[in-house]
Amino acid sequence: MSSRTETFEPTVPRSLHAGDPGALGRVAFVLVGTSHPGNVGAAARAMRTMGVTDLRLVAPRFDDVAERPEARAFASGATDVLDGVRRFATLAEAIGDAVLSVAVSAEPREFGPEPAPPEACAADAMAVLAADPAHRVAFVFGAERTGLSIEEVQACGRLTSIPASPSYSSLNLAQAVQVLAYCVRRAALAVPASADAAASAGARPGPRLADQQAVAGLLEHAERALRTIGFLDPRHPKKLLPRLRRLLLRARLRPEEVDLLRGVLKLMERGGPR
């Protein structure tokens, strides 16, 4: 009988720890109005474990939130994500370069997109990224206590809610980030390696979409033109602009379509062709 002590070391199939798909480099996670440095650090850690590194902060409570010791401690080594944090004054600026933004909220908002499961939104995001190597997508999370506002959800093209127990559905910010980051990684790994390589090489298997900065500019132009022709009364705007925003975001316009519509709006402002 051998006196040697046998130890059991569980093995994990290598396929479960595949490399990071290139598409993850074009995914941004946006935290709006974050209050606690620890939550920023924990979110950075959750992202980093799934290969997502683009963290953006919109109007955080503290300008130096990513540099604070608590954030560094909760990041648990994911300091490269914190070092690369970008800060924005508004959500529109933070998602301006994205062609698709996904709001993460437990509740739907009036005139906002219909909620869909995280897996469906993550798969949609990967399809958008695969269509053109210039495309970027963003997932948007609200403040710890209040979540996303009606206007912030309306600014996004899609809405996802994390299914949870109806008796207790409260997730903290880092937990929500972890769930979405995992779904995004799973969706990215599901894309054939050949398609990912083609996108990295600059191939364009799908149409190029207008980014949200261009769509926001179109919406502002539409508001001016509709006022000019008297269709929009600024004293009683009702729900016209939220409905129009939802329509434009759902349409996923191409740059040339944005240009076409702005040409029409310009004629409206002039009172017709001259």
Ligand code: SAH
The other form holds:
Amino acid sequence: MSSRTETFEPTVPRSLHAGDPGALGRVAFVLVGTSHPGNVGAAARAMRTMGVTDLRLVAPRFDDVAERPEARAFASGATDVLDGVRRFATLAEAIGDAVLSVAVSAEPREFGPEPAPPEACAADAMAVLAADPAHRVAFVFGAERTGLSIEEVQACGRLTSIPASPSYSSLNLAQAVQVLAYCVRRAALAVPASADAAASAGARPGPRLADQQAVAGLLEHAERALRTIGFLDPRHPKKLLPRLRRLLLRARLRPEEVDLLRGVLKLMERGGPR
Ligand code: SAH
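Having displayed the form predicted on its own, please output the structure of the form predicted in complex with this ligand.
And the full complex, kicking off with our chain again.
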């Protein structure tokens, strides 16, 4: 290794053009309600250049968006990412298998997670992926005109904003994808190769976490149980549930903790022990 390369060591431990770290295979980028085929193609290219290939679309404006000529043209050499696109009717389904989902939005949202810089969220995602080889993470992007809704941001465990100029902070969708994909790649390269290899070999240095589908099921159960005991007023449910969702997502529950809480909720629904 030349001394010139070594000057980069603190931030890029592996070669600048190292192969794709295995953890990138467990990162999904989710585009919600995308309207322009060109943006889907350009997002695919942005991901592919950084070694991220799992592209998911939630209710795109056109069902065949990934096959449209404009998308193919903008994807350039990344049409394989478009070929592998998966479509989902709802955001909950698209992020159900992730243990951590990160909303990517210029705007914070009420009762959503506190915003953190992309680098911090990317590092967090890598730590989660390194903890267990079954873990997956998702980064969620909004539609061109509307961005992510309050509910969509609240559905995610974390929120990141690209610190752009306050006088014009809204990036083009595919360019926002590029920034995040770059941060994710840099974070993946900062994980020592030995840890990456150990994770691929099935080593489990951290606790297994419940996925978002399990947490969503817990929340639905909590809503029913809290209504049964009268703690949740169905006429004013708005604040309690988002607060509870934020708490449960922040807690990074383990599967057995979800089971424990559901056991408590079951008893609440039945009105205590019989
Ligand atoms: N008019 C929309 C902008 C949407 S831009 C709005 O006000 O929200 C499309 C998507 O690109 C956003 O939903 C977000 O996922 C991403 N994006 C654009 N600029 C961003 C920024 N500064 N930080 C984080 N994400 C951004």
